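There is one chain below, alone, in C-alpha cells, taken in the form predicted on its own.
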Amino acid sequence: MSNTNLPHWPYPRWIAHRGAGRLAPENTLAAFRLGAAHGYRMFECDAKLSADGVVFLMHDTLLDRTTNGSGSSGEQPWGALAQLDAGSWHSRAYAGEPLPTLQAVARWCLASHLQLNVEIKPTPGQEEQTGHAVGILMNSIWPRSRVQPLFTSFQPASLQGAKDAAPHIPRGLLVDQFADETGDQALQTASQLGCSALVLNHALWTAELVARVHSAGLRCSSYTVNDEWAAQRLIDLGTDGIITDRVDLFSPAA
C-alpha cells in the first residue's frame, strides 16, 4: 500500500508519557527534565483549565491522587493550585514540586528544542472551552517556524475548540475501542475534525487496522506501551508513534 496520502509526520516515534512515565511525578517540569535526560525529544502531557482560565497540567479531574489538595481541580483558581505540592505523593525527592502551567512547559520545550503532545483533558462540562483555551495559548507562544505541537483528546468537542482557535496545529483523536460501528464513527469523527492521527490503546492495532487507518489518510499512534514485545509488535505493524512510561527501557533513538 502506498502511503503517499499520509500527512507529513514531523514527530519522533517515541513519546514520553506525562514527562517521564512513573520515574518522576507526572505532568511536572521535573518529569520533563528527567525524560529529556533520558534522551527523549517529545513529551505527552495533560492540560486542564483552572476556575479562572489558566491552562495547567494534570491528568485527573480530582486533585487527590497527585497533589496534597482535594476536590475538583477545575473549581480552583490558579492562585490556589499553584500552592499545591504535586511531588510528595511520588517520593521525598520531589517534595514541593509544583503544578506547572502549560505556558511554562511549552516555553521550556521551545528553549530546549523539544516537541510536545498536549492531551486536552477537560474537567467534565468544559470540553470545548478547554480545547479553545489550549489552542489560543499555543497559537500565541509557539512559533510557526517550529515543528508544531500535537493536540490530542478523547473528547471531540475539545479538538473542535482547539481547531477553531488554532487550525494550523495538528490534531489526533484518542480512541479506547475500535470495532465495527465504533471504528467507523471514530474514522468519521477524525475526518470531520481534520485530524492527522488516531491514537489507540496499543492492543487494538492489527495489520488490517493500520492499513485501514493509513488508507484514510491518518497516522497511527499508540498509548501506553511499556513492554518490549508490545513495542516491537507496533514497529513491525508500521505504526507511527509510541507513547511510553518506560523512558528508562526504550531508547528514543531506536
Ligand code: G3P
Contents of the next structure:
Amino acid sequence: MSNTNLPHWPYPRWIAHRGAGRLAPENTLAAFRLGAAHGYRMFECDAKLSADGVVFLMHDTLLDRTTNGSGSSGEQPWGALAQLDAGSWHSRAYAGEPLPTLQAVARWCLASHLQLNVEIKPTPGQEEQTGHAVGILMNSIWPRSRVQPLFTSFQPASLQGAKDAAPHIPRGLLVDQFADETGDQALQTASQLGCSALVLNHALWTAELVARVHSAGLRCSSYTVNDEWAAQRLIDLGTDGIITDRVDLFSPAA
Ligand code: G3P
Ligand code: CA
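Coords for the form predicted together with the named molecule, given the form predicted on its own:
Next comes the full complex, this chain leading.
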C-alpha cells in the first residue's frame, strides 16, 4: 500500500558503505572510485572534524587502525592529517592513499553526478559542532538544483547542528536498538529533528516496524547488509534503502 505522507526520497536503493566496503581502504577517494566502477550511484562515508575545523573522512576516533598515525584524529590539524597514509593498512595497491576532505569527496560526487550520504561521526564531545560544520560546508558547495546529500548520525546533537546550518538538506537518524522504549524515543527524536528517515541495523526491521515507521512519515533504511537473504528480506518488507559493503555482490541496478 503506498503512503502519500512519506517524504520525498530521490535516492537509489543501494548505497556503497564507506565507498566500496572492504574492497578498498574505507573512506578514501580510491574507494569511492572503485564503488562507482561497480556501478554504485550513492556512497556512505564517515565525517569528522580536525582540530582546526576541517571536515575529513574517517570512521574511528583513533587514527591507528586505518592510517600510519596514532591517537585521536580530532586532536590533529588538517595539515598533519593530510600527510598520513590511509591506504597501506589495506593492501600494497593502495599505499600512500591520503585521507580525503569531505569537500574533495563532495566535489568528486558532484562532478560525477553521484549521490552522497554523509554520516556525521563526531569525535566524542564535538557532536554539535561537527554537525554544524558539515552543514555549513555542504550548504556552501552543493547546488540547490541537484539532488541533495543525505545527512545521517547516531548522535541527535550532530543532526541538530546540521539542521541549524543547512535545514534544507535531508536527515536520517541512525539507530542500533529498537525495543519498546528506545523505539518510542527514536521516533520522537527523529520527528523533533525533522528527519526523513530512520536508518536501522537491518536485523531490527519487521513488517510491523516498517508499517509503524512509514506511518510516522519516515523512510526506512538499513545498514550494513552483506548477505543476499538479508537484502531480499528488506526488499520484501518494502524498505527504502540498503547500505552494503558488498559492491561486488549486489548489482545497484537491481
Ligand atoms: O551509516 C551506517 C553505518 O555506516 C553505521 O555504522 O559503524 O559502519 O559507521 P558504522
Ligand atoms: Ca558509517
